Structures are given as structure tokens and as C-alpha cells.
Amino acid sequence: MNIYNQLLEVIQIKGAAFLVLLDPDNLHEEKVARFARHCENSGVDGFLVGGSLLLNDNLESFLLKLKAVTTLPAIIFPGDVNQISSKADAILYLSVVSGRNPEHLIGKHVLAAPIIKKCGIEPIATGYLLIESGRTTTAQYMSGSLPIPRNKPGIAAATALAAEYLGMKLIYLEAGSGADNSIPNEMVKAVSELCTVPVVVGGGIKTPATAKEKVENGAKIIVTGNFFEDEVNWNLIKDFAEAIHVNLPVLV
């Protein structure tokens, strides 16, 4: 089974799915292993691995330590067309919808495109949406785009459904690492009620609260990131994972 359709099937049974987001600049190799063990005994359900910069240029070094631990998917999270490995399980596709930067909507897949198809993994075409969330994200400021208002579902949900109309299998709505507010709910609503493809929604989710009301307006994929670089938030993951589960009784 692909990685998609192993991400289908969680969806299905669980009624969401939760990834958490390793960036390898931020998460010091010595501790892969642990956090990585963490997780999954936590509940998590699969990794995205990336980042904007990877100044480190250790991905294939991290996702080697990764793969060694877990059983978990590890799915790469580009920021760039050297942000790609044959250690990994599968990589987004992001092509970012919501801004007008044709580098970003088309220029470097076609860069990447080759280098995936040698590396054998599997690409998952990602409509990528970035939503203003209170302050210039790495994401919006790397790409160049402006990103969609907060205040404006309509427009976010219309170009969701663009997207699915292109082909992709997933939406993602992204506050951006660090995000001062995450996705609205109205939003996640608007956009998951418009399209068929599971949306995912990341950035700015600190608490398992936050979490679960994405998934009661629709969203399939809950992503948190640099919430959990801090080592003080890792005894939340489990209570993340439970409030994103909503199909599975809650274990006291």
C-alpha cells in the first residue's frame, strides 16, 4: 500500500490523521531517536521532515536515524529541490496555489520531478495554500507569496477547489511555522465542506484543544511542528493525538 492510501485508511479508521513536523535543523540529531520512539508510542501517525533552509544539509543523515527507530511514514516536507532523499517514504508535491509565483507553482517541480522519479519515492500532489497568521512566515517569505486573509474563507475554499480540479489529492492550509494564530475554523470549515480531498491544517496549533475543533470543521490531517521542538511540550503528544483521533474511545 502507498503512502497515501495508508494515510486514507488511518483517516478512515480514526477519523483524522496526525503527523508531527521534524525539521532537522531544529531537532538535534541525538534526539531523533527518543522523540521519534515518543510519538509513535504516543500515537502520532506519520512524519513530514523539511524545513525552509536545512543548513545543517543533513536530511539524508536525519531521515537514516529516523527510519532506523520507527515504522512510522516519513514523508518529506520541501522547502527546496534539494530537500530530497531515497530515505524517505514519499514526499509532498507543494505547489503553492494560493500565490502567484510561477517558481512556486510549477518551476521547481519541474527541477524535482527527474530527481524524484530516480529516487523512487512517492510524490503526493499537494495543493498548498498559505493564510495570514499574524506575522511574515518563514513559508511566505521564502515563496515569495502573498498569502490568502484570514478573514476571507470564500477565497481559500474557491482556490482549494481549483486546486482539487488540478489533480491534487490533498489541501493543506498552512499558518506557517511559529504562526501567531492558526488556520480560522470558519475557513477549515469552508474549504473541507467545497472539496473531497483530505485538508490539511497546519501551523500555530499549540493545544489539543485547537487540534481537535480543525477536525470537527472538517479538517483529516492535523500537523504541529515547532510546538514539540521544545522538549518541556513532548508529555502533550499523546493528549494531541486523542483529541485528533475522534473515531477511537479516549484510554484513561
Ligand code: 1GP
Second form
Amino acid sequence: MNIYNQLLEVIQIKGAAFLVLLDPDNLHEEKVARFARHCENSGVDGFLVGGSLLLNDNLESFLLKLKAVTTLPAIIFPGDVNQISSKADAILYLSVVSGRNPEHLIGKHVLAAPIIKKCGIEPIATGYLLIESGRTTTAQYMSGSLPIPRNKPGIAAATALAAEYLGMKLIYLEAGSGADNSIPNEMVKAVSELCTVPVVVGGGIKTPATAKEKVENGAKIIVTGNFFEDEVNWNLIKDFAEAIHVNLPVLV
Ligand code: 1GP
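Could the form predicted in complex with the ligand be given as well, to go with the form predicted alone?
Now the full complex is given, and it begins with the chain already shown.
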């Protein structure tokens, strides 16, 4: 089964999927194995690997370490064309549809397509919407585009529907890694009601209750990254998983 269908199956069974973002610049390679095992044992459904800007050239060795200890899918979350590797299972083929920068709508994709083909990994076409979340985030800055105002759920919903009509298989509402504010619930709801493809919500989610709110408003995949870069928070991963997996009974 391909990774996209695996995600759909998780969503169907558990109500929503929980992905943890690993930024190879921020998670030391010595910790990868321990963290990945902990995530798998705590109910995480898969990993996104990448970042808007990777300063260390270690994506390949990072993925090898990750895949050696877990059977969970490793999906590249690329900030640029240099973040493609055959060691991953799939790649989010992100088009920044919230912006009007042609490089991030189609330019980078032309460069990436033959490399992805050669690597043999699964591209998952994703409509990526950057949403205003307080301070300018790395994703916003690097994309060279304006985010959608956070008080305009209608613009987000229309943009997401256009991406779905263009054939994209996921809609990703992105507040930005470490965002001050997560995506507003009203916006998650407006987009989820209009679209039939799964809606991913990420950026600035720091509590299980916030993650649950997003699912209750229609999100089908929750992404957290920053919060678990501090090891003291690792014991909360299970609570996040239980909050997100709304169809599963909570085990006490
Ligand atoms: C960022 O959506 C992801 O691209 C996760 O954001 O690091 O704030 O959890 P955080």
C-alpha cells in the first residue's frame, strides 16, 4: 500500500493521524533512534523530515538512522530541492498556493520532479497554505510570499478548494514552525467543510487540548515539531496521540 493510502487508512480507523516533524538541524543524530522508538511506542503514525532551511547537510544519514529503528513512514517535508532522498518513503510535493511566487507554485517542482522519479519515492501533491500567525515565520520568509490573514477563513477555504480542484491530495494549513498562534479553529472548520481531501494542520500546537480542538473542527492530520525538540516534553507524546485519535478508546 502506498503511503498516501496508509494515511487514509489511519484516518479512517483512528479518526485522525498524528505526524511528528523531525528537523535534522534541531534533533541531534544521537537522539534520533531513542526519540523515534519513543514516538512509535506512544502512538505516533509517521514522521515528516525536513525544514524550511536546513543548514547541515545530513538529511540522508538522518533518514538512514530513522529508518533503521522504525517501521513508521518517513515523509520528506522539503524546504527546497536539495531535500530529496531515496532513503525516505514519500515526499510532500508542496505547492505554496497561498502565495503568488511562481518559484514555489511550479518552478521548484520542475527541478524536483526528475530527481523524485530517479529516487523512486512517492510524491504526495499537497496544497500548502501559509497562514499569518504572529511574527514572520521561516516558512513565510523563505517562500517569498504573503501569508493568508488569520481572520480570513473564506480566503483559506477558497484557496484550499482550488488546490483540491487542481488535483492536490492533501491541504496543509501551516502556521509555521514555532508559531506564536496555531491555525484558528474557524479556519480549520471552514476549509474542512469545503474540501474532501484530508486537511493537515501544523505550526504552534503545544498542547493535546489544542490538537484535539483542530481535529474536532475537521483536521485529519496533526503535525507537531518544535514542542518535542525539548526532551522534557517527550512524556506528553502519548497524550497528544490519544487526543488526536478521537475514534480510539483512551487506555488508562
Ligand atoms: C511546521 O507544521 C509544522 O512546519 C510543525 O510546527 O514546529 O510549531 O510544531 P511546530
